[in-house]
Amino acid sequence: MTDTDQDRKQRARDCFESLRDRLCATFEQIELEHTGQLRDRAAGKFVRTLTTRHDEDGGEAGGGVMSVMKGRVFEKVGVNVSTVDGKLSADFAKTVPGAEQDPRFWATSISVIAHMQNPHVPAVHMNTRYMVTTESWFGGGADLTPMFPNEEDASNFHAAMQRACDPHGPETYAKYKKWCDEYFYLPHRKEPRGAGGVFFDRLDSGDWEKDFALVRDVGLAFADVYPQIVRRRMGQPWTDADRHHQLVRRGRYVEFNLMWDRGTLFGLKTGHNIDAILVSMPPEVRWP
């Protein structure tokens, strides 16, 4: 491994972890202003835990901190940062880029997602990941799944991607955008899980630092419109009939991470800490 290597590595895992911090200051905070429904509940704050991953023949091969906050705001938060390294399965290195040949990797990521307790504050998610096997690449984007369509939500979270993305090439965004529509799918209900954003994989332009500056701009994006989305909307009142609505949209995001998503499939056949996995389920979920 050369210095450059290392130096890649290390400020990849730098960044997300400066994000992991950001974040999860802006949503205690959120928490400490909340004066709607649920006020009389204590003001949430996130805990901390060490995840371990274990190889195939049981040795350490990394891991990371799983952060998870349940409070008035955020019914279930969890920003987790890990840094993970070994070898794929023979079968599962088949699928991803330079680990047929040999098998090893390291890869460095941030995942946030986010349930809400009011049902008009959006539920989110949010990753993005540096993978190296005999190659290296970058992976991620944010999305945002409303219980309840607002225009208004949408449109300022899609503006906040496309300034993070028109630095990068004017077609940067529309490419990334139709990426998600098309990857944040259920066929099997013939219907997107929300209403969008950016999404991007296996990212390798030849230019290192343009690629890392993308995946940087995209986390600030995020960091900086979710907020203003959930404080707009947090204080707005709901009733039992938006909850149970909530609850049902909820199982199609359950059924999204399970059927579909390739993050957590990564995390299944690597090895990584089940709970850090599946910190993204709902903590309450309803299929009537």
Second form
Protein chains: 2
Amino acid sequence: MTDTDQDRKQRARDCFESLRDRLCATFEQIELEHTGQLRDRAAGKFVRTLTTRHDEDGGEAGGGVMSVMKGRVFEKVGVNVSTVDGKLSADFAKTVPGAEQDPRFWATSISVIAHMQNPHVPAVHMNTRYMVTTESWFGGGADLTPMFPNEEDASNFHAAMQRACDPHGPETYAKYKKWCDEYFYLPHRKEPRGAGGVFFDRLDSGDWEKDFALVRDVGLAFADVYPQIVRRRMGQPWTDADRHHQLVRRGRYVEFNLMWDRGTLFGLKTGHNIDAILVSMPPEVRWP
Amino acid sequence: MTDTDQDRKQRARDCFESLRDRLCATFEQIELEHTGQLRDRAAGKFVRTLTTRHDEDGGEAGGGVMSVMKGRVFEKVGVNVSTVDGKLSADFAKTVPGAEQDPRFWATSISVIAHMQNPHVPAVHMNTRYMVTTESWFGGGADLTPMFPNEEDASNFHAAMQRACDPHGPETYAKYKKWCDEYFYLPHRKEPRGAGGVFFDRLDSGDWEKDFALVRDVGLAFADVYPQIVRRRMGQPWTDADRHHQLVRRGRYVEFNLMWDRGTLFGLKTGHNIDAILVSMPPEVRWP
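Next, give the form predicted in complex with a further copy of the same chain, keeping in mind that what was shown is the form predicted on its own.
Once more the chain from above appears, this time first in line as the rest of the complex follows.
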């Protein structure tokens, strides 16, 4: 490994850890500000837990930090950062670029999933990652899942993602938005998971700095726009019927994660900590 | 198709519909008898809905009747009987016996899933089916999912299944019990789904009457033993903590159904009604 390779891994990791710290601080601040329904409850605080990944032979091979908050605005939010390395299983290596001949890999990522108390506040997901085999690439995205259609929230979210993408070429945003719509889709119900956002994978343009900047900008755009949406909606009153609707919509989220999400399957297949993978699951769900 | 073929299809279908009527009547009777927690609520009654299956070309190709009850003992119980026919998709046909050359199929089945109000009453699943391509076979099984380990319930259930299997040869029960333990297993958590029961598939011994008798006997054993278990436990008091534990255990049930259950995948791949397939989902679930 060259000094450049080492430096890039470190910078990607630092970027994700720094974004994690910023998101956790903002989300805790929002908990403190809250004056709407459930204000009598204590404001939430993040709890951090170390997680460990195990290789096929049972040995430890990196791990991460799972930050989870259960609050009065954020019913359950997980912000996971993990940095792992090891060997992909033979079958799996065939499907991963640059791993066919040499199954060793290294990966760092941040993953955020928020399920909210107030049914009028959209749920959200954001994930960015840097993956290294004999090749290296970035992947990631962010998407919004409103429980009730809301044009203002959706268009704010899309505009933020577009601002992150626009410096990277005129087609970038449209391409990643379409990719997101195609990825976050439930074929068995023929319906989208939510309002979309952006999604990209195997990003390796040949200009590492430019690719890294895109990933960083998507994270910063997310850290900017999602708190705006939460603050706008968290005071809005809701009823038991709204809550019921939210819990049913969360069922679709579970169906997507367990049936179709490649990230979940990747985590399970590479032996990552089950609690860290399934922190994405909503805290309460109904299939009435 | 010979008269014998036609007669067998009709008898299998009649058997499943008759079992459905018996189960629904018994479960409604249990609702009426209830004197434990939630007795102030109205006793549940089954509601029947016709479901339709659609072929790849969009045409209707059989259907079924979904019987669902939401009660004070049975929080949500679905008893589906369906009789469908059509053509398997080319990819799927390769994996189904007798369908490689001719993708036409006919199938009749009964499927029962009960999620209970009282955390001390086990959830349960029972399914039997008769499948016809250029070959024909039976499949099915029944398994118990206690939320708290309970030796008495589990051993009653296992004993009933053994009584159904024993007339069919000395190894039958042991073989189907083991098959059940292997099938209802969550690899990602390395844990069994519940206390097990019996499971079998592609049963075609060459003696159709004998095979049909086994399937019928498994259904009758289930209709005998599960109501006994429900009646024994439904009056047992429970706490909020017991309920929480139940909702968390139900999460495992969801994970199994969406990630690993071939029955769910078969239904989705053959275009069956999504509500009928997912009636198996628990009404309320937590991933805290």
